[in-house]
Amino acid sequence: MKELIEKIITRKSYYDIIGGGALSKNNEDFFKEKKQWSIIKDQLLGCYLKPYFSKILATQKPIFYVDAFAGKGRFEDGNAGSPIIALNIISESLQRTKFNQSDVELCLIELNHANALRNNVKHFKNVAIVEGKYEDNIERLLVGKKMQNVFLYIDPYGVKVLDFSIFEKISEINLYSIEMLINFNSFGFIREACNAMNTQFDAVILEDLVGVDNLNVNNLKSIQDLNKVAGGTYWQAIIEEYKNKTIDGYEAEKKFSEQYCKNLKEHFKYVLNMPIRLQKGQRPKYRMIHATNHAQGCALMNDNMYKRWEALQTIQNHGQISMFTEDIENISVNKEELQKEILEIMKLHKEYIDIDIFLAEFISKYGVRVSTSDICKELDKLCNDNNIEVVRNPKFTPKGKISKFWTVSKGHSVKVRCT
């Protein structure tokens, strides 16, 4: 074991050591077969895009959708990749919409497989393919997109291309709405961080890592690169804790991910993250991170992540029903605490607050643990106990009964506050 770790630290890539399943420089082998974790990831994207486009088309503002690492568009086993999934959903949404002047622009960025991508999406209209690097093109592509709806899907092969300053710049553009869904290889980052700080890491950290970068033997440059990815130096203290055995690898990854999301919250109002792991106790393959300034988008993504989490639980439990309610980190949810947490968020506001804003603030603080419908059930209980006040418009149903809806739609609004 010790010899393996020493070899890993001194070689450029651990794939050179363990062999088998190694990704080539342009990740060619990745597209041979769509793996289970990749299916879950694309389900998260696809199931979110359907209601997203349904709602966002109603704004009647131009929509700019970007797949920043589009790949080939389709796997060799016939499964659709993220570009085709998005294109199909956009086509269906445009056919169903009542708005005739819907302006949707699609951009697919790809460095290594642009020709295969062109061939796989040639049957779709209004698709721009940019052959090059995401980090070299994204700022240029967003020029002139002010007051538009922008959705960025960022699914890189590694972590070093995710320069945090790009997210900072995007947040400063005066967009009508912004949504980012990022596939972040958090354990890949921890591995790179350990190497940069000359820290021996457990060999098991290497197991099943996807899309890792080559090790950089220039530690100073690696540290500088990782500072850019993390948006700060906070990760170095986490690696020191790991080095001193104050925390283990699981805790290091979780602490880093939490701080990374906290950094994003300085630029986006609402940030959620979901670990993708196929077995309980397993390190996440990656984390799906959603950042937006749109309250409804946050609530919508929460429910989408929660449904995907239920699907993951079925895989983790081998089809058996779990006896306990757990959140996406496999931590038991104490529903008795939910009401206290709800009131804590609500007490931050002196006046009535829109239900969508309340839900987004609650979810963004406490993470994906339950569905929004479960949160609303607790709100009902609090209302019945006279702990909160609810104002609905319209107050009565067409049959003259008191309204009890929680969902906001055209002509329907809900506001809440503490009594």
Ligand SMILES: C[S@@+](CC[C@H](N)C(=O)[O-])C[C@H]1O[C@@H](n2cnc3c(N)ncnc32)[C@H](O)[C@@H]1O
Given for the second form:
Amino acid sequence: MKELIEKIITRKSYYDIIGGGALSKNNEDFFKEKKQWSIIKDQLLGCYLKPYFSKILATQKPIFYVDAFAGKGRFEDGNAGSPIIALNIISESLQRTKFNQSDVELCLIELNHANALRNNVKHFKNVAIVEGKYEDNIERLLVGKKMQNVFLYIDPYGVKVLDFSIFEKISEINLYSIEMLINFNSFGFIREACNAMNTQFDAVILEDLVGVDNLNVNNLKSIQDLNKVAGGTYWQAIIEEYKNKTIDGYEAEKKFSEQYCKNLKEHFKYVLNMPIRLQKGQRPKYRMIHATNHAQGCALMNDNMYKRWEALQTIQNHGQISMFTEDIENISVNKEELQKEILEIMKLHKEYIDIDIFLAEFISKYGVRVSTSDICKELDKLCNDNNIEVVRNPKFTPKGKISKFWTVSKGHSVKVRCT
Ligand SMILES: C[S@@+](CC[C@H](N)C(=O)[O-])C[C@H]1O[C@@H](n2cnc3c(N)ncnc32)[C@H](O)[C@@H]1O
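Mind pulling up the form predicted together with the named molecule next to the form predicted alone we just looked at?
Following is the full complex, with the preceding chain placed first.
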């Protein structure tokens, strides 16, 4: 009985969350200490930003970096939050780059902790802090950024503020490049979707849902709010399937996330997503979604997610190295199938295509399963078996040997096609 009451009280706190980004009881403690979930999330961001800035500075176009849910800048235990992680990487990159005219602007949007944030980043130059809501400010901030490189980090507590139409509008701006990294609480969405459609959601899965939203359950408004977040009504059929027990809660979340990413692909060329779970079979705490029109960015993010995934697998296997190759959804990867899949993508093109575009198309279709260097090993085999043709420029190394590189850089290009 005591346990039941405790469960009801814990459940009630989910519903205490007030809409519009105000703090919930669950979120009040967020900045006390940095949890393992946040560490993984920040590693994904930080390890990506290093190669991102070194590549993007070479475009010699202005860079506009936005942390749209910036938080306090620093956790109370002293750990850096996402703004300080980015600021440190930007200043290191600017010190290293040979492009000394580089123009990098950083903007931090924060609704509840703007003062703490201001205080924590006061030692950094060229930082603009916008005190307010992401959804009210982002379009205005992007006006005048045409032909610039824009990176948008989106790390809200829940999904409610993620109006899909904002992403659509961003994709229509003529930017030099756009990259978005989104922390997407897909289970939070499914929970709300079940509430809105009068469906009981699995109590076991519900445990420990931090940062979920309360969207005025069981009324038309909540259905409309969920349509706005999902960018369509497709989620309703998924909840129906769940209600009819054709699929379970985990499958519902996966199906919904896949469909959501497909929706993003209508507006951004390459979309990747990575579930973050600390134990096999557990529901993902959240999904990190990367959307971009930049082929090299997609390949870079694949390798970054793959490395984080290897580290996560060691945590999931309690320090033991796994005998099997599994993808980020814990599904085994059949390496024999890889070559077949590579040829399928390549056959979509009649002419030679740049290796970066091929890699981004392959990864975006099949998801994060292997590193790009593993894909290139399969390309080597396919080339040796005369299944594909590879054209490299320069064809020969300075020592007169045939070039074998796969990495594109200034003065080095690789194109591929099926024979
Ligand atoms: C998950 S935390 C961000 C943590 C941060 N990325 C870090 O690593 O330190 C979400 C932040 O978004 C803020 N927030 C909530 N609603 C918001 C909104 N609509 N627009 C902007 N910020 C919002 C919260 O106050 C909170 O600081």
